[in-house]
Each structure stands twice: as structure tokens, then as C-alpha cells.
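Here you get one chain, nothing else, as C-alpha cells; it is the form predicted alone.
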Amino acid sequence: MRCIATLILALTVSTVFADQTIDVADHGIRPGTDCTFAVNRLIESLADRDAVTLRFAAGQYDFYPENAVERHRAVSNHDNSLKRIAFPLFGHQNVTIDGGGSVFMFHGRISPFVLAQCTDITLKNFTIDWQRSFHDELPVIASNPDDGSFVVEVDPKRYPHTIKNGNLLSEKYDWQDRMGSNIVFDPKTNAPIFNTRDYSINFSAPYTASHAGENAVKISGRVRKSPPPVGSVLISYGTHPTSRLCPAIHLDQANQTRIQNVTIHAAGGMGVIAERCDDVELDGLVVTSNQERIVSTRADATHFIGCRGTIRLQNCLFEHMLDDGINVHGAYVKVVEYLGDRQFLCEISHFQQWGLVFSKPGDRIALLSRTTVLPFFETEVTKTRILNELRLLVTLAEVPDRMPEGPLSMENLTWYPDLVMKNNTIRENRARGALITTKGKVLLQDNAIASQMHGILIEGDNNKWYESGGVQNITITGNTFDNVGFEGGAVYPLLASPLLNETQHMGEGHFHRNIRFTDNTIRSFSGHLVRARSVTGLTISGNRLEFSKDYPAVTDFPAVDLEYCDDVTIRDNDAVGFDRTLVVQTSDDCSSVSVGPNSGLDRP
């Protein structure tokens, strides 16, 4: 009996410990104060504990960089640097941070959440925002097409600026930003204005800023075609290497991560960036501007590089970002030199991927030609030695009998995730809705997309961003595309094509395969449906195109544009409201293309 009682007591104590909830107020963490140091200390105390929930009472909690823990962080698709961190979770397991509906307000250059080498972490029920955003919003109150000048209104409290030597400088928390990358938004739609590229300003060229009255600045400089129109809003978001320093949530080699009912109003980078993570679930994640701003995050709402397992997004809203809704891909690394003895000197290809964990022993990789971007050999990694954040030595289990001539790359085949996206909305943002280049199984269903550029971009390139991953199995069904491509031009709800430069060309084989674009609804001012190149196994069926008058009509491009595609079926699509029959165009190197029956869509 004594042994049984002891066992019951031990199990009870273990259960209580495993389910422990900590009220952060008991550790001096309360609304209305700088909570950074106290939160850092509390998280540090959890290093050896398991199954803990940190519970915040509702309120606004402020976080400043002065007392935050500092570590050098290499963050993919961002700018590497020493970073101050508000919630530094390193190696933690089974931790939940429950904000209780609170606002976590950040000040200056501080990274809200870093989850590195963690397992089973849940973030839920809070909002991330910055007191001073990383971008500036400047309403245009005068515009002169004759000389290319324009006048902007500058809010001295929300977007303070100074003029020095004819340059307009943005005053941030404890630094100044030069005018740099910019885009023009329409405050009526909270989205980039139609053909917004025509109004971009080259602030790297000589320009002059001068006072034009109280809280007004005249800018005279080089515009692309015309100065921004009166009533629009110029969004300026900085210059490299300081414009992408503070993503809201960074997941680094983290497993089983859940982000639930979290809202992100701003970030000095992406909303969520995940690299080499296993299983990530986003449920009810909202990336949107707050009531005082038009724009939300500086870059993508979500971004996943070199992950595996399943990435699952449901019930999410991504809007008003200055880049894509979601991007899922791997990375090509350059082979600098084959050293013999199965050893390769490799280089991280893109400067904003420096420090990337490309491979570890046991990972399966492909060797490929950088000229055709097609693989020719597969094997396993036996050893990876990091030389610095740029270069690494990779030793392979086997090599080809004869190494081909020409530039080569490596691709990690182990770290590609499955992706499930259901019931999400991506809208009113600069750039694309979703970029998908993963060899895993992909399902995009019942989503709504209304992006400035392509709705869904299935790309992959080995020359610019070095984002790898020719798709193998992707289904896009039951989605709604609303006025996708309001930047104008040859922009499509779906573009599937590798990005090739002038030194690259098609090889013997297709880059993408098995893409199904079915039963989607497209409201369109252009009649564009799908553009595809180097795809085998493409089905376009059951889609409905409805003419929209929301933007000027675009009639210069085919509805379906195919180049070097094989095994294509286009049938049972219905185009209504257009004053012409929409065209299916195929190049001479396409094969096995079946068109029809369709309504309002046919070959010329």
C-alpha cells in the first residue's frame, strides 16, 4: 500500500509539473512597463523545464532593446546582425506563450520572437506591433507631371523626418533612414495602385527634397514614368542592409511549432520566417496593418526555406504587406570547386541566405547543372563543414564517374515539406499571393487571393534568388482569384515556370510536374488564367472566369500561355462577360496538349 501511495503521489506531482501555468505578473511582468528584461529572465529560468505555459493578463506590454539579450543571428532572406531579442527561446521544449488577448508593443530594432532548436512550442492569443513602423507613409498632395516633382505631407508625430543637404531622412527610434525602396498605394483600396511601377522613384539617383509649407515636403528627382498622383500615398521602406533586420517571428531548426490567433501589425522584415523546421502549423494568423497605417509588414507575411514535415495554414488573413503572402522553397548552393575525394567547396548563393544551414550528414542531395537547372546525380551527405557564413565543405557518399563540365549547384532533397493551405485570404499586398516551390505534396483549397502580381507563382531559379524546388504534386482547387495582377501586364492567377537568365536554357526534361488547377473562380479584368513553361502533367479544368470592370482591361496576352509543356489537358473551363474569345497559345515545342470542350476559351 505504501508503494502504491508513493507511486500515486509521484504521478500527481509529475502531472502538476507537466501542466504548470505561470502567471507572468508574479515575475514583475505587467502592462505599462518595459517588460523586456523580466521576460528574458523568466524564459531563461525555463531552460530545464518542460510543459510550461506563460500566461499574460490582457493589456499592452512594451519591449525595448536596451535591456534585451543580444545574439548574432543569421536570418534567411533578411540582413544578418547582432539582434536584441524580447522572447529568446533557445532549445526549449513544450512551452506555450498565451498572450490572453494582449498587445506586445515593440520599440526600435528588436526581434520579438526567436525560436531556435526548440520542440513543441505554441504561440497564441496576442498582437505584435511597433510604436514606430519601419516604413513611412507620405500622402501625395501635389503632383507635377511636367517636371516630375511632387509634394508629400509628413506627419511629424507618426513619421517624423528631417531634411539634410537636400535629402529627406526618416527619423526612427534611434537612427535615421535614407529614402530608398518605395511603392505607391491607393488609400481607397489599401493596396498598390494600378500600374504602381510607373510611379516609383529612384532615390539612389540625385534628387532634392525641400520644405513646401508646414509638414509638407517637395521632392524633385527621377521618377520611372510619372510622379505619384494626388491622393495616393508614397510608401518608403528603406535600403539594404538595414531594411530587413527585425522579423516578427523567427523559427530556426524548430520542430512542431504552432502559431494560433496571433496578429502581426508590423515588422522590420517578415511576419514569420522559418528555416530548417519540421512541422509548422499556422491557425488564425493575421498579418494586417493597424487602424493608423495602410501597410503591415516590410516583407512577406510568411516564408519557409528548407523545411520538411507538413506546413499547415488555415483560417489566416494576410494583407497590406510589402511582399508576398507565403513563400515555400529550398535553396541552391553553388559548387565553387570539386576538390576530389568526394569533397566539394560550396557557396551560399544569395547574400540574404548567408549563414543558412544547407545540409547535415544523412541528407539526400542532388547535383545539377546551373545551365539547365536540371539534376543529373543523387546521393547522400556524409559530412558538412562550415567555413564561414558564406562557404562550406560538403562531402558526399558518391560522385559521378565523370564530373560534367560547366557551372554546378547542389540541392537538398530531404528538406522539402508538404504544404496544406485551406480557407486563407491573401489580398491588397505588393507582389504575389503564394510562391510554391517544394517537392512535397501540396494542396491549396478554398483560399481567396487578390495580389498585385501573380496569384500563385511556381518558379524556382538558380540565378537570382536561388530558390529551389521543382514541384512534383500540387493541387490548386476551389480558390477565388479577385483581380489578380493589378500591376498590369502579363500577370496570371497561376504562373508555373523556372526563372532562367540569358546564360541558361531548357534541358532534356521538364522542371515542374503534376500541377492541377481546377474548379477555381477568377474575377479578372484581363482574362488571364495560366502561364506555364517546362511543365509536364498540367491539368486546367472546371475553372470559371468572370469579367471585372474594377481595373482597365488588359487584352494583349493569351488566357493560357504554354511553352515547352507536355501532357496538358484544358477542358470544361467557362469564360463569361468578355467581349472576345479567350485564347490558348502553345509553342511548337509543346506536346500532348488537349484543348476542349471549353466555353469562351479556345485555340486561335
Contents of the next structure:
There are 2 protein chains.
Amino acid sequence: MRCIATLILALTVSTVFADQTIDVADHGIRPGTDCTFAVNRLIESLADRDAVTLRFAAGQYDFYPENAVERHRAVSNHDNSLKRIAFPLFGHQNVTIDGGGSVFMFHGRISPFVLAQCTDITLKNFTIDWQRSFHDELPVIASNPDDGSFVVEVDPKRYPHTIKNGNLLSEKYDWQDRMGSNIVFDPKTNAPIFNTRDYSINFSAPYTASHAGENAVKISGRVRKSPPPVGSVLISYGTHPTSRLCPAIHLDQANQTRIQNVTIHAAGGMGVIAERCDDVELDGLVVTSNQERIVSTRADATHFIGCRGTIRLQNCLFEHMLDDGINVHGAYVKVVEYLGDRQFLCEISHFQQWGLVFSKPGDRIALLSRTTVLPFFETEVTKTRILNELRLLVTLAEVPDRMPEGPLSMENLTWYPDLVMKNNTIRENRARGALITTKGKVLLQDNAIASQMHGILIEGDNNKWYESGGVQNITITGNTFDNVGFEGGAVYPLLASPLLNETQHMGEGHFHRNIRFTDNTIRSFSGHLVRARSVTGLTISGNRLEFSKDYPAVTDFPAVDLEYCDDVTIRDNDAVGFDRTLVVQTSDDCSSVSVGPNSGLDRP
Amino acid sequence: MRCIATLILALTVSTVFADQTIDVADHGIRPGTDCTFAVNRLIESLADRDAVTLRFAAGQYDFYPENAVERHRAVSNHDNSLKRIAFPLFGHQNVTIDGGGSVFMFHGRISPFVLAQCTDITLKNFTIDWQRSFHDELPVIASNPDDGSFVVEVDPKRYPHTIKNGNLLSEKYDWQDRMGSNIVFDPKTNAPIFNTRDYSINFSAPYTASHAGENAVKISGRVRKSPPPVGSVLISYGTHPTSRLCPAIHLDQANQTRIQNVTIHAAGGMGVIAERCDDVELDGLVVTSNQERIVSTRADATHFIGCRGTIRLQNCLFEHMLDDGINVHGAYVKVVEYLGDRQFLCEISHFQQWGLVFSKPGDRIALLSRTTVLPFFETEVTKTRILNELRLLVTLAEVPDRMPEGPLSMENLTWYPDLVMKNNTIRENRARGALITTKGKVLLQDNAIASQMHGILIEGDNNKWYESGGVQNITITGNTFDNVGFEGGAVYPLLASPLLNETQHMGEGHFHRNIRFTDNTIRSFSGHLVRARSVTGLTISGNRLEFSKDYPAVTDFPAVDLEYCDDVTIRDNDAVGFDRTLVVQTSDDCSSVSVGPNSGLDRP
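If the one shown is the form predicted alone, what is the structure of the form predicted together with another copy of the chain?
The next block holds the full complex; its first chain is the one shown before.
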């Protein structure tokens, strides 16, 4: 009797709790067809189910926008719009999508994955690509510095174009793009060319495109210094507000998300954008171009705004993006007006954060001066009312006895994540390796970074991007930085400094604190190590700098450049192969700076 | 006892049923402030109430977008977007908004009135205007036909501009408009100049704007024939998809709506756009420019798509619009694919109808050939499933035994309204007076029409605008047409003809039927009366044509031009003052045409 009862119980438990695997082919989802409609329906049918795995047999599955589910979506750092969605997970729980090594091929303006208000979702074992990229790659086959003109080769299949009224128009899936943002890549390095900004073209100014032979177009326009050299590749990547419509994966208030063994070859925006998510794990996420292209995503490989819990990245490769490898931050929201009664009329500061869920009841927030960007009061949110994507009403538990003069902002203290990055590679991309502004605990260990701009940027600003989060506790150790900063100029493996504009100034107290940059290896044509401003608690130790001849030497800037820093230790660093002693420079308002012993690096 | 009971009953009834008037000032809504937030809240508070009047004391009330309620809105014949709304009536019943003679002044991109899923709403006694218009009015002060250049005066207050990279940019509330669609008006007539198309400028082609003295800008660009003459006014009105964002009044599935004694001076789109509405009454609606401007609305004064019941217009004045006075029609929706099981994958045909509510269960629809635009099967809709703004699944009660070859469309037969237009004036506008394609009963009586294009256009097309509705029963009587058609060419007081393209052809059977054009008075520089094609049942009688010298005579076209028409009577018409006998021309495929007796009008 008891045995049978146990068996029945076991069966029941099995039915309720065990992972149920669905072979998507049973739902008409097969390689070689437009799967959008069937995938939409299947995912919708899972809304009330738990512990389900969708399994794809290996193959190429195609997704088109025409029949796709559509929602108006605000996506931070992208262009908000009515978006068609291939995998629309809204409120789903405990779902695994296992691509089985498949390629998910997208066509036109469609968002591959949206995970909104989901919990415990795993995406794994597939590749995201687009049949036609959102950018264009145009090899330069002639270049005339005298008149600033140049000729590009236009592949009629991969980058079909039309010339109309002297404008070069890129033919996309069902729209045309004007020439817009642009950058020049070097096909030998698959990275931006050294000093690429010299070759940028102002396509907002009048220019003329004309046929210059079969599949060749001559462009006469306003170049910054010189037309791009022969052998380079001009990358054109669209104009606002239609150039960031389609991130590959959008995590919106999604908790406990895992992305494993996923490759992203392209996106009309970022690879992964996460906002107000609790715990995100990326393991084996690869963002790279496909065999036919130099460039991968239109924007950052990964980006996290207002998240919490732990963001964990390991064994990832991010390369060939047109923007940063990773960016982790919060948002400074403007106080438009204190309405009394503990109620504030607030405004999302940056237009690409419109629609951000800034706060909910129970969140701790800081009130801060918009002039010094330093907080002066902490309390709890009791109510948030959204007026529209721009504005909201925030009611606080308490307010200061006297509201200070001058412009104010808020930041949400509850939604700053810890970050663990181990064994990742970020390289050959435009812009930075990693931007980190979070008050959580941060560990970057055993990563390889070779970005065009700063390797690691710990910034925070309340005037341009409005990315909040003076750091509290960061360890950067055991990483290698390989020729970081080949945009040229004062570019560093590590820059830690808030970005202030002319109406802002340092206040009393430092913006960032507790940054340890230790035991890293830096191969460098510039000898740059660390630049820091408004940091208290900074250790730079055990790092090895090796001279590199891979780019023209940059010798105008100190190796370590400190301004308004406190409690700094610089010791046991070793600079090798440079023709000079690298310089540690400190401003007069620095305090408690200890330098030495170091090798090849010293105060002047 | 009985008396008291009656009294109590009366009091109760009074409380429940009597109209409750709210003085908006009691809710902080006062002239001279941004009323948007308070009006939003007050209207929201009425959601569950019935029989309420909001009363405004006379004054100017201002509305700004920053704090306004926001919804993604699909608006037919406009540009869909996230819209800020001043008066957001969603699901309201039995509400009257009485402006008390006030001016409601709008600023920037905000939609004044949205009535969605409402019943029994009255809007009355107010004026809608915008502080800054959506178009620009630029007086031409120099004109050089030799090189195609011209100089415009730019009022720095009303039409502030910036010149950037040779482009003239119009500074709006919080955005810049490029030069785009344009037309030339004559300030002496407050209407488009004769043959205005000759002066149109292709701002998509390269052009150069340069300063030409204080508040003067020289434009060198591609004009169609000649630059606009000195003394005319160039009207520039934006580019797609940002030029039709803000209609003044949007009725969306709103039943029993009355608009009385309302004036509309401007709109970033149409004055009134109504879709899937049952019974709309416009009495004393005035669409006209304000004292400072020549032009009123960016698009049609009024427009009705897929409505039913009765549309009643009386005592209205529509003038100075940049598009038609009124347009009443349904929509042809494409059948993309028959999926079997009585289910059709359908697609909204025109991008400015995306999001249209085409059908709901219970609606009768016709299936029709997209080639002949003639219906072949009628049945009922049993289910509609929206995939996105473009596509929907429609399930029908029955399907033909054999689905015909060739492309198919559907039209919704349930949602065609009757139309009564009496005692209205439409004049001095770009485009047509009235477009009418509805299967309902139509009476146009005692109206005065003086439009630039056709006076009354009974069209229907399934290839360009996809406006459905071959007419069944139209009476046009007692109206005056004053110099209609001053765009020049083959323009008529009445044109009745489906618009076919080169892939379409006439089928068996006529598209329109039963049109009576009787006892109208026509003052005309061309002697044009009626052009008709594919009409059965056409009476043209008792009309008086008087020669007008107000525009250059047009003598190239017949007065009455008939093609593939049947059952036509042309009698008792009187043409006076022309230097020739006006011609009735009929094609060989006409049948049963009776001409005469007429005076000054005959077959050749």
C-alpha cells in the first residue's frame, strides 16, 4: 500500500515540478520557414506554465517582422518605438530556450528577445544574426586628400545602395538609411584604425555621392582632417532616431536570467540591454562579427542600468562592436520641482532613458546637488506615479528640514548591482572596454581588454549621459590590457573620474572610493596606467607595463595622473622597455599619496 | 405620505440622472497657467461618472506636453506615435465639455482631444489654437526665374529659423523641422495661388539656404517650373513621419458625438478625424486660420473612416486647410493569404491606416477582386485577431466554394455611414471640397464649395489610399460651386470615378450607382460640370453654369465627360456667359444616356 502511494506521489511531483521539454518542431517550427508566427504563439501558450524547456533541433530558423507580436517598448539607451518581437516573454517564469546550436536569423526591424517581468529564464545554445546588417561596410578604394573626396566599393548584394539627389541611401529590409554616424575600420586588425576620428565625415553637411564605375561610389564631403585611406573600410551606421531600434536581447525587470553559450553577430542596437533586473548571468556570451563582416553590434555588447543582485560575466568574448564592451550604471533623474507634501515632479534626464522605471515604493533614493553631484539626503520612496515617458511624480518618506537651493537630482540606491567579471575578452571595438559606475562590490579578474578608448572607465556624470553611481568597492586584478587606447591621446587602461561640465564643480568629499588596480599586465605604446580624479582610496600595485611598438608612441601624458585624490598607494609596479621613466603626476589638492617602490615609474 | 415618497423619489432621480455641472476652476484649472496636469486628473476622475458637464469660464487656457498623459495611439491618416493628450477621454460616457467661449491654446506636440471608446460626448463653445503653427508662412520678396532662386522673409517671432549646413531649419516648440512639403498661397485670396504646382520646390534634392539680409533667406533649389512669384507666400509643412502627429480632435470608436460651436485654428494633422464611430454631429464647427496666419490645419478639416449611423454636418465653415474639407470612406484591406478553415491573413493596405480597427465579430464584409475592385462574396466576421498594426487574422462565417485566383481584398459593409451635409461652406483650401465614398444614403444640400481641386470627389481606390465604398445613393442639390478647380486642368465640381492603376481594369458591373446632381449653381472659369466613370444611375439636371473671369479660362475639356456609364439623364441645365456651347462627351461603352433639353450645353 505504502509503496503505491509513494509512487503516485512521485508521479504527481514529477508532473508538477519536473522540467517539461517541448520539441518546437511539434508546433510547426522548422528550419527554412518564417517561424515568427509559430514561435509567438508557442511562447504565448507558456504564459501560465512553469519549468518548461523549448528545444530547437540544430538548423537555421528565420524570423521576419510582418506577422510578429508588437508592443510599444521603451528600451534604455535605444530608440523607443512600437517593436515587433520574435521571442516575446512577458511575465514568464522558469522557461529555458535551448537553441541546440541553431542560428536564429532575423530580417528587418524585429527584436529577437524581450524578457519583461520574467523570472528564472535561461537562453542558451544559439546564434543571433541578421540577414542584412544595420550598418554598412564600404571598402575605400581611392582617396584624395587634396579635395577631401574618396571612392568606396559598394557590394550590391550585402550593402545595396541607391544614389538619389546626390545622397547615398542604403537599402535595408523595408527602409532606406541615409549616411549618418561613421567610423573607419582597419580590415587587418578588424578594429577601428589608429586615430580614426581624423577620418570622420560630416554627412549632415552637404555632400555629393556619384557613381564612379561599377559598384563604386565617389563621395565628396566634409571630412574632419583627411578622407579615409585606401585599404580602410568606412563603416556607416545610421542616424537618430532610427539607428537603435532593435537590441538583440532586452531584459526589462527580469530576475534571475542566464544567457549561456549564445553568440550575437549583429544587432540594431546593443547585444544585451538590461534594466531593473535582479541577477543576470552571462556565461560564454560571444558578441562578434560573422564571417562576412568586420563589425558586430551597432552599439554596446552589454549594458546594465539600474540593476541589482549580481551581474556575473564569465568566459565571454566581445569584439568588433561599434560601442563599449560593458556598461553598468544607474540614472540621475532631475527634480523639476518640489511640489510640497514630500512629492517631487521628476524628469528622466536623457532622452534615451525615457520610459525608464526609475523607482518603486520601498526603494531607497538619495537626493543630491546637480552642481556637485554629491548626495546630501537619503530616504525611501513611498509612491511613484508615471505621467509619461519623460516625467514622473515621486513621493518620499521624508524630506530635509530645508530644501537646498540650486538644481537637484535623485539616484536610486536600491538598484545598484554587484559585478563579477572573470575570464572575459573585450577587444577590437570602438569605444571603451568596461564602464563601471555601481555602488555594489565589483571584481574584474583575469580579463583581457584591448579597446580603442579607455580600458576601464569609472565615470559617472549628471550632465551628458546622466549615468549615476560613484563606486565604493572595486577590485581590478590579474587582467591584461593590450594596446588599449588606440584612438590616440590621453587614453588609459583605467580612468576613474566623474565627468563635470562648466556649471558643475567638485564639492566636499570624493565622488569615487576604494579602487584597487593590482597585478595587471599592460602592453602599451603610451605607457599610460591610471588617471584618477575625485577618488579616495586608490591602490595601484603590482602592475607590469611593457612597451609595445604596435601603434605610434604617445609620450605627452603622465603614466599616472591624479587630481583631487586621497589615500593613494602606488607601489611595486614595473615598467619595462620604455625609453624614459614613466611619470606619476599629482595635483596640489591630492592628499596622502604614497609612491614607491616602483621600477621605471616615479614622480618627476 | 405619498407626496413625501414622490419627493424622495424625485430627489433620488435628480441626483442620479440630472446633469452635474463642474466648474473647472474648483479643480485648479484657471486661465494663464499650464492646465494640462489638472485637466488630465479631472477627466480621469470622471471615468465612472455619467451626465457631467465641465464648464470653463471664458479665458485662455494653456496646454503643454511635459506633464500630459501619454498613450501610444494609432490615428488613421496620421502618423502613429506615443502621444501626449490634453483631454484624454477613454471610455467616458455622457460628458459635455463646455468651453464657455474660451481659447484652448496648445504648445508643441500635444493632442488636444482624444475620445476613445466613448459614448454621448459633447464638445462645445471653444477655440483650439497653437501658439506656434506646425507649418511656416514665408512671404516671397524676390524671385529670379533665370536661376530658380528666390528670397523669403522670415518672421523671427512667428517662424524662427536656423540655417545649418545650408539647410533651412524651422525652430518649433522643442524640435526642428526640415523644409518639406510645400505649396504657394496668394495672400489676396487666402487660398493656393492659381496653378500652384508650378512653383513647388523639391527640398529632397540638394538646395542652399543663405542669409539675404535681416530676416531674409535666399533659397536656391530645384523648382518645378518657376520660383514662387513676389507677393506670394511659400507654405512649408514638414516631412513624413513627423508632420501629422497631432490632430485637433480624434474620435476613435466614439458613439454619439456632438461638436458644436467649436473653432479650430491649427492642427498638426486634421481638424477632426473619426474612425469606427457611430453617429457624429458637427454643428457650427469652424476650421479657419487665426488673424496672424493664412493657413489653418495641416491636413483635412474633417475625415471619417469606417463609421456608421449618420454623420451630420451643418452650419460649418472649413477654409484655409492644406487638404480636403471632408472625406468619408471605408478601407480596402488586403488578403495576404487564405490560411484555410475560413481564416484569412490580412494586411492594412496604407501605412497611414496601420492600427485601424478593421473588423469585429458580427460585421458583414465583402470579399472582392483587387483587380476589378468589384465584390463577389458577402459574409459575416466571426473572429478578428490583431497581430500588429499591419496585420490581422480574420475568420469568416462562410467562404466561397472555390476561392478565386488573383489578389483579393475585403471591405467592411457594416461600417458605412449615412451623410447629411447642409448649409456648410468649404473654400480657399488646398485639395478637394468633399470626398465621399460610402454605401450609406448621402444628401449634400445648400452648401457652398470653392476648393482648389475637385469640388466633390466620389472616388474609391484599391491601390493608393485604399479608400473603399462604391456609392449607392447620393443627392447633391442646391449647392453653389464658386470657381472650383483653380489648380487648373481637368478639374470638376463633381468627379465620380474609381481610381484604377495599370494592373487594374473595369469588371462587369459599375462601381458607383445612383448619383443625382441637381439644381446646383456653378460659377466657373472652365465650364466644367461633371465627369463620371463606371457609374450607373446618374442624373444631372437643373444646374446653372455661369461664366467667371476670376481665373484664366480653361477650354480644353468637356463640360460633362462620361466613360462606361449607364442610365444617365442630363436635362434642364443652363450654361450662361460662355463664348461656346459647352460639350457633353460620352465614350462608346456608355449606355442609356439621355441628353436634353439643356441650354448652352449639348453633345458635340
